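Read the single chain below, which is given as structure tokens and is the form predicted on its own.
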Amino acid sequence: MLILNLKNYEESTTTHLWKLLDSLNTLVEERPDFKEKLLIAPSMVFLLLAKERYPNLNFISQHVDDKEQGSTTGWTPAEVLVSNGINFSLINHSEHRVLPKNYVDELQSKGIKVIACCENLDEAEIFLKSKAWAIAYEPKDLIGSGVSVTNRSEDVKKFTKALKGKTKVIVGAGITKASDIKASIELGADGVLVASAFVKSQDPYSKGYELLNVFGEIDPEK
């Protein structure tokens, strides 16, 4: 599984966006397997919009609040996601965290699977006692700094070891090419976290063929 979280870089945002979700397309047109690999969380601004001009591409939402619908200013609700057709949401991301409060289990009750980011195993443990649908492992010093997480492998195994079976095991921060893919698998993660690796990407087409096609390589059915 890859998940693109496409942030709100200038790279991502405006006209720009389009030209990303395009080449996505073309990808998922040309290798229709790659399609329930890939996960794509714009920015919230742009999200509704990209799901309605692309609709053969899975979105996710990069948030989700624990507000209820109705008079919630300013918040985005759980129904208000799943009645638009977004059923997936990061959630507690280092860039927008919401522990030490935990409302997983209320979330994904109205319909949402929720990918908890993590910065630590302590984390981990507090949203996989509400069983988040996936939980990701992302130290936030290395978020944007192009040192892979597969680095620190003694770290990236004890958490993937220790909810191996319990959820889907996500790792990001500083993931930008394939053989960081590989190294996450091997180190027994179900999926990865990229961001700016391909949002900055001068060919997005390449640098997502690239990026999905190790999943290919390693299980087809996956």
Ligand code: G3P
Second form
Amino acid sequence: MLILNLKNYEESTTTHLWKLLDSLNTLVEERPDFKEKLLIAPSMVFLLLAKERYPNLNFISQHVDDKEQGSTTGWTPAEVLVSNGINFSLINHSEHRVLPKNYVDELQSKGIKVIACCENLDEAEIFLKSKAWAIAYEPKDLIGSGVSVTNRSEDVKKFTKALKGKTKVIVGAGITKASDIKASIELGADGVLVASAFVKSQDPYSKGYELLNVFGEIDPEK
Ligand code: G3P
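Next, give the form predicted together with ligand G3P, keeping in mind that what was shown is the form predicted on its own.
Below is the whole assembly, all chains and molecules, this chain first.
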């Protein structure tokens, strides 16, 4: 599984966003097997517009709050996402922390599958107790660095080993190329989170193909 977090980069919040999504849409048209392997988290400002424009792509939310639908100005309640067809969300990304508050149970009872981001195993254990749909390990200092998390192979192995079989295990930070994804899978990950390498690519079609094709080659179920 490839999760593309498009964040709020200039490249992903201007008309360039449509170039990124056109590329992914073409890839999924050409390779229908890519469709279920790809989750895309656009800027919240573009989430529903992107979903409407690209019905063949799977969009997820970058964040969701523990707030009710109603008088909750500026928050993103789970009910609002679910009633608009968004059924997955990242939570606790290093750039948008929620811990020590953990409201995964509440979110998942409302129909949102949660991909909980963690900076270490202690945090992961908290989300594991809540049966988060997936748990992602992202060391903060490597995010956007271009230095792949898989360079810290012992840390990654420790993480995947502790969670394997209990939830889906995702790793991210600094992943830029197919060999980083292959290394992640060899270290026990079910999927990866990638942002800057795709968003800032000069050729998003080729980069998207390179990243997605690893999952096509290794295991059609992932
Ligand atoms: O959520 C993914 C992200 O934090 C990783 O960023 O730019 O290192 O791929 P990047």
